[in-house]
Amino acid sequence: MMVNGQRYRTVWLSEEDGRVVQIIDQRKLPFEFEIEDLPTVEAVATAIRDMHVRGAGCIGGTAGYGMYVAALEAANAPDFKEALETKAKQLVETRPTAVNLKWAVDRQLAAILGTDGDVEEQILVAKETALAIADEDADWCRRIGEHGLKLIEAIAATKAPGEPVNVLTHCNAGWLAFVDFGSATAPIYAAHDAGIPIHVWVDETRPRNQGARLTAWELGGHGVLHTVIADNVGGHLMQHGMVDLVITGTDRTTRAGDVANKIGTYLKALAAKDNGVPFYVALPSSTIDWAIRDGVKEIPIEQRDATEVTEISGLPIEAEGNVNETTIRLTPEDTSAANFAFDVTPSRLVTGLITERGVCEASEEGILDLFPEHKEVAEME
């Protein structure tokens, strides 16, 4: 993507120094675009856990440059793979839901420690495995955006001229939650470009507001119109037949079809059904989890601190060109609050699933008819 007339992707080694990871830190923006350097696996463990990168992508992105930064600092180790194999761990360990971190880490220890040659030979397979899956994964994106455009072309073609096509998205499943392009925003991206006449109704999303702080930045900076609203004014448009679509991402996708994304997903599948709104998820294969097929039973929901919901940021309206943002207080001070991350929306609920391999049916057999390597393991279980 573009920003500031520089092409950016979300995660890329440094050019100055091949040893370092180089982020965005979205806990800025969209007051603030900042570049943030990751030396360390320790870094890259705190930029995901904490939140700097975010998105199942990115942070499959992330933690696949996290992993060849991990071989550099386990060659300094007595023992490399032992080394190599608790890095990997800490990776894992920092974010519960999003299936894409733990996939890039066990691609990244499958190729390292399936090389036969000398450390300095694994740490290059690593460097270039890491390469592998951020180039992979906007690749996947810029498919997703192409199977998804055809399914707005659709409902253009029974529009008005000049009358927009109507999206609702929840959350950011943009460029900014992958490595390039996005996934539910790659089939706006497409048909934007393609002169369709758009219109993009962004959830702003609470607890974290990723919607208004990401969605609405990524899409004003690509020129899509867009409208942020709050979370529960979904089903009012819907009813009003104010949406054609619905488009969301998904941090995991059983092989069955249920999706777990961002808290109140599975609300706006609930209202689109009732109102007859065509329902979709777009991901790229990574993000599907081969070993589930119960979202609801199977899916660990992450927990986040109850402070993402008793208190809120943002920039004070007279800032006057201070970016520094203020905290406040939303709750009285000896309230309590939950704060789960993400809800799991059931395949039942889901029109359709927009893959790198094009669109299926939200099913088992819907899923394994684009993806038939992974109908022997389907039928072992």
Second form
Protein chains: 2
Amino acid sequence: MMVNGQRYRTVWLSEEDGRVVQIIDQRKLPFEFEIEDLPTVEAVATAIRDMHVRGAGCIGGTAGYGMYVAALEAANAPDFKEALETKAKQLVETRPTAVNLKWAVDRQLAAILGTDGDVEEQILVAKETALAIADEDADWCRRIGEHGLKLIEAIAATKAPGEPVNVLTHCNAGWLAFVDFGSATAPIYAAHDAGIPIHVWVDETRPRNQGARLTAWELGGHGVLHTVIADNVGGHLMQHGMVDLVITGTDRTTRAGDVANKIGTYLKALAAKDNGVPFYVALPSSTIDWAIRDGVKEIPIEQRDATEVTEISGLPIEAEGNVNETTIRLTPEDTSAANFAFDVTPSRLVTGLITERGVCEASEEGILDLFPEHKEVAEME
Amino acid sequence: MMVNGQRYRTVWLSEEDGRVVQIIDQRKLPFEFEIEDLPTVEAVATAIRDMHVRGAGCIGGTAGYGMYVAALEAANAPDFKEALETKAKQLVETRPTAVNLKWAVDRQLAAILGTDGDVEEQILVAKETALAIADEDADWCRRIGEHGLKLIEAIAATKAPGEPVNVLTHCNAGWLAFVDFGSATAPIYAAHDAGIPIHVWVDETRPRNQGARLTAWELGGHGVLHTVIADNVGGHLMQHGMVDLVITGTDRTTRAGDVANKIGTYLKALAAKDNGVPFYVALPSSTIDWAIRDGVKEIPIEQRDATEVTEISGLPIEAEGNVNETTIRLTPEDTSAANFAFDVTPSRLVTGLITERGVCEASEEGILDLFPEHKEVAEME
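Since the one above is the form predicted on its own, can you give the form predicted in complex with another copy of the chain too?
Next comes the full complex, this chain leading.
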């Protein structure tokens, strides 16, 4: 999407020689927009491990490009296959729980090693596969945007001319988390680009503040009107008719339509239900875990470091022109804190799922209507 | 309650000459515990206006003592009554919306000016009235604690020996907000002091973080086990049986039992309802607005400065021994933010109200059972 009037994806190959991966260093957002060169597998691994890039689609895309760099490097090794597999392992181990990362690396391994031809041919396949992984991720998100746009158009049709559609979102399921467009944000960008007046309430999303930092930054860059709010505020806004629609992303979706998303999503879903506000979850179907149904019981919730709660970073307001963040403590010394990273929103609170194939009910039946190829698994159980 | 092993109230008269008001400067908590002398009405007014003290009960208590200092100062004026009334006005104007402030000042004016006797006699009445206001506030909170203790005892009885009762609270309805004990915290302190194992989930309470700063500090000082969490976390905890009871305070309660409390309270009430967790609101009956019923429709919600959302203060973690806070920006430059300070939790989500007279249902009938003297007002309508 747009940054400073120019169009970007989150990851791409350098225009100069097409052999260097380039990313937006997301650690520095929103205070500094910096493009980082990743010329080696080592650099790609560091970028994934240390979260210069984050978000399933963006990590998958970066890993895909990383495997192209791996093929370039392996070409100089005595044993191409052995070297490639070692580098693949290095990439996968950077974030062991990132499903999209392993998926992209495995797809590349199969494509490269399944090629009949010399190393030059294999490198060509690696490049094509990297581009395909990135393009497919972007295309799925674009389709999510098209399907979600219809929901926003329907709401806009009920409004006075010029009156904005108010969407609330939580965390960052934006283009920064994918290769392009985002999931929850895709319908928002589609509506904005279609000229529909739209305004987004951005939950700051404590403790890591992905909303206040990333979603606010990317919406601002693309010119979408938005307002940052504390996570506590959404219920009040819904009580007073100030939210027309909630759209969030999801990290993992059960085949029955329960969604595990950033901690706090469940509270917004409860408020939406209590006030008759539609609550949609946008997702590429790759987030659906076809093996489980009951999200609350079956999805383990990651606990992260307590310092993410007791400390926070930002830009010192007195430091004119300075882009170096400072970290401050928010709590009394030695205070204990707990830091659950996700929660599960039961499908009964979800109005619908916006997928790359269309919008469906958040239920096993609804999901299988769009993805009939997964019916068999259910019947086999 | 206890601080560094010593018992404190939030406001008192100095032991030396009994003519100087002393407070805990709450702006400096939790990083510095500083007692401030307020020897003049001017100093008392500044302390209230600039929020060295905050919370209805604490402000009321401080204003009560402030009027004693006003009487001491007025004794040197040519016209005692005129001087006293000028100083009273000065105090009331520091925070025009603080109901308890005006109430305490008016009570003092009536007591002092209603005294048959000389100025010396009037000063004595002012002192006695100040002490009475503070003692009554503390006593009401102590009673809230006694009544709430029974609820906690009943839960403790269902637990294995040593297993703590888990209470979740939002914001600071603690002793720091009153003269002593607090409202939401009073049952917690009572349980702790009675030897019942208790653990408190402390919502950090963005944007002003009264939970992370004040509630965590006061619970720690008194030795109560607690864990700070982001405001997003409570729903997840309740889904997994990790909360036995929610207790919050209230800034304003309708005669039908709707409660206006710190923004985000409503979201926790929804989660409690969805998970069958009892949700209690603790309050001295002085917070009941007998003139209104529908909180969502009738209680205007204050909007505060957006910088409370876009900026935050805390202790630089690299500054060993430093107690000076630093302010940092959390959002991209020029980001808009909205800052609604309160929300309304409808009575249907409230299990019960814990008042100084006992626990009642959050309904007009329940409330009037405990406060029958207010029945007439209802019938007059």
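Numbering follows the first chain given and starts at 1. Whichever C-alpha set is largest while still superposing within 1.5 Å between the two forms counts as the rigid core. Keep in mind it's a predicted model, so treat the numbers as computed, not measured.
Once both forms are fitted on their core, the CA shift for Ile328 between these two forms remains under 2 Å. After superposing the rigid core, the C-alpha of Ser14 moves by 2 Å or more between these two forms.
Once you line up the core between these two forms, the Cα of Gly235 stays within less than 2 Å of where it was.
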